[in-house]
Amino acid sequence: MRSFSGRDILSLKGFEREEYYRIFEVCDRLAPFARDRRNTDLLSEKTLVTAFYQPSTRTRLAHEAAMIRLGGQVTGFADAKMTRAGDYYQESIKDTVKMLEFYGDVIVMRHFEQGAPHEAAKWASIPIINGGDGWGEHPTQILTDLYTVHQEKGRLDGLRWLAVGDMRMRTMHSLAYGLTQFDCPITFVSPPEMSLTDEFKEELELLSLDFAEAEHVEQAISEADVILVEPVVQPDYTKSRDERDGDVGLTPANYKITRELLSGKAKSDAILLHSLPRMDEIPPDVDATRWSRYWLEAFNGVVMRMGLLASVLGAME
């Protein structure tokens, strides 16, 4: 297996099953500390990087959270737009990420360009994590999702997943990526203009991962173990900020995770994630139901930043 210390996480593709586990047993260590509220000081000496091309709720911060309950310091910024990567000089990401790395020891860099982080890491001595790239990918996101199915379930293989959404999404494209070092059949549901692109689909076939295709959540989800949605309704992720002008839409009824259709259909032990931020695809009166995980996973978003930024830098190796 290879080592995490030093290493760039860039993309889920290329993942090894082993390096899941691994992951997984160094959040398992650290989790008490963001469960008690502590921190320790295993990261004291070292400072974390944000760069944020895009706005970020829960990444920025949940990075930012376990870096602090490391014992870490963090800086950076949340808004190219207040940097010279934003302004007239529209400094170079080479430019920018060599500046940076004097700066601290680990980035994280969300961009609204799929593979700025990739091309980041060209240039930086220091580990470059991908907060999400444009439609590219989100690889911590989907490492916080399969270790909470992991917490709660106690295993991955066999489980079978319901995927609702956009699949242009980046979330979308690091799940079937991280799912095909699994025994996970996967059924993905989304709009036709949505759905997944012929090249991606036949990447996951050379893959090996099990996957359908369905057109509406009741055709799939009786069977599901696991139900990971996202919206339909979404901004134009290459873009830096894509603010709401007017009315948005609303999600239709095939898209949509109501309380009724899991009290009707679903597993009495299906588990329901949402990366969030949510429109109208999970309605708020589910947040209460046996179902919901999503409030756990973005607890474990601290947590697994924790395990990932303990292990790039060589403190859990």
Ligand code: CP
Given for the second form:
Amino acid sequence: MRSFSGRDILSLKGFEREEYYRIFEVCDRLAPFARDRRNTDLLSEKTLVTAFYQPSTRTRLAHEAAMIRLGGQVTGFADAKMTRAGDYYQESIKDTVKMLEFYGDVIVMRHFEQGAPHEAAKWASIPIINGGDGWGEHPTQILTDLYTVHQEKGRLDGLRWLAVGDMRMRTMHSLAYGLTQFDCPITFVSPPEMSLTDEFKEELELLSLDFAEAEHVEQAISEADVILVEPVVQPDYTKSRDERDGDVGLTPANYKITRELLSGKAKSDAILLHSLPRMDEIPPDVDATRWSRYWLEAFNGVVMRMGLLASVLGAME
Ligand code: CP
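Rather than the form predicted on its own that you just supplied, could I have the structure of the form predicted in complex with this ligand?
Shown next: the complete complex, the earlier chain at its head.
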């Protein structure tokens, strides 16, 4: 297995089966600190730099919370407009990370341009973690989700997935790559204009993912062990910021998971994930049902970032 020490976390493409289990093991060892709200000094001599060119609640703050739990320091920016990358100068990724690498030991970057963290990794002498790049990928979110499923179900192989939402989403790309390493058939349900591209489907076939597409959640929900939902009413992820402009519309029934649907059609022990934020695709009355796991997913978001930071900074090998 490749070492995690010093490694960039840019994509789940090429992330190998045993590497998932290794990172889950590290997370299991660190989880008690987060669960008991205790800090440790594992990374007391390290600093995390956050470089967020797009809004975020969970990804940025979960990385920061993880670093603080591990005793490290945090610096960075949450709004590129307040830096030279977002003002008159439009400073390049190269010039920016050639500075940031002197301010800390690992950089987590979110960017509206697909591939920006990969560009950063070409120039930085410290690890880059992709916190979401345009429509590209969101590897740390899907690592969190796979960890949550493994924890709840005790396994990944043999579970059938249903993914609902906008298949252009970065989470969906990381999910598809991730599931190629496991025996996990998946059905994708999305509006036609948000479906998987032919090019990506060809790639998934080459990677031997067992996948199908359906038009309505009702066609696939009864067989699913894991239901992962993302919005279909959402901003343009290729923009640095997309303000809400009037009425944004409602989610059609095809892409909505309601309490009634779960009660009537879902497996009794299926689990429901949503990386959040949500619109109306999962109404709040689903929160207190036996299917929902998104608050656990949110907690595990901190644990997974603890595991990743400790690993790429070489503290847990
Ligand atoms: N799930 C997720 O990426 O949330 P944020 O956009 O708030 O980081």
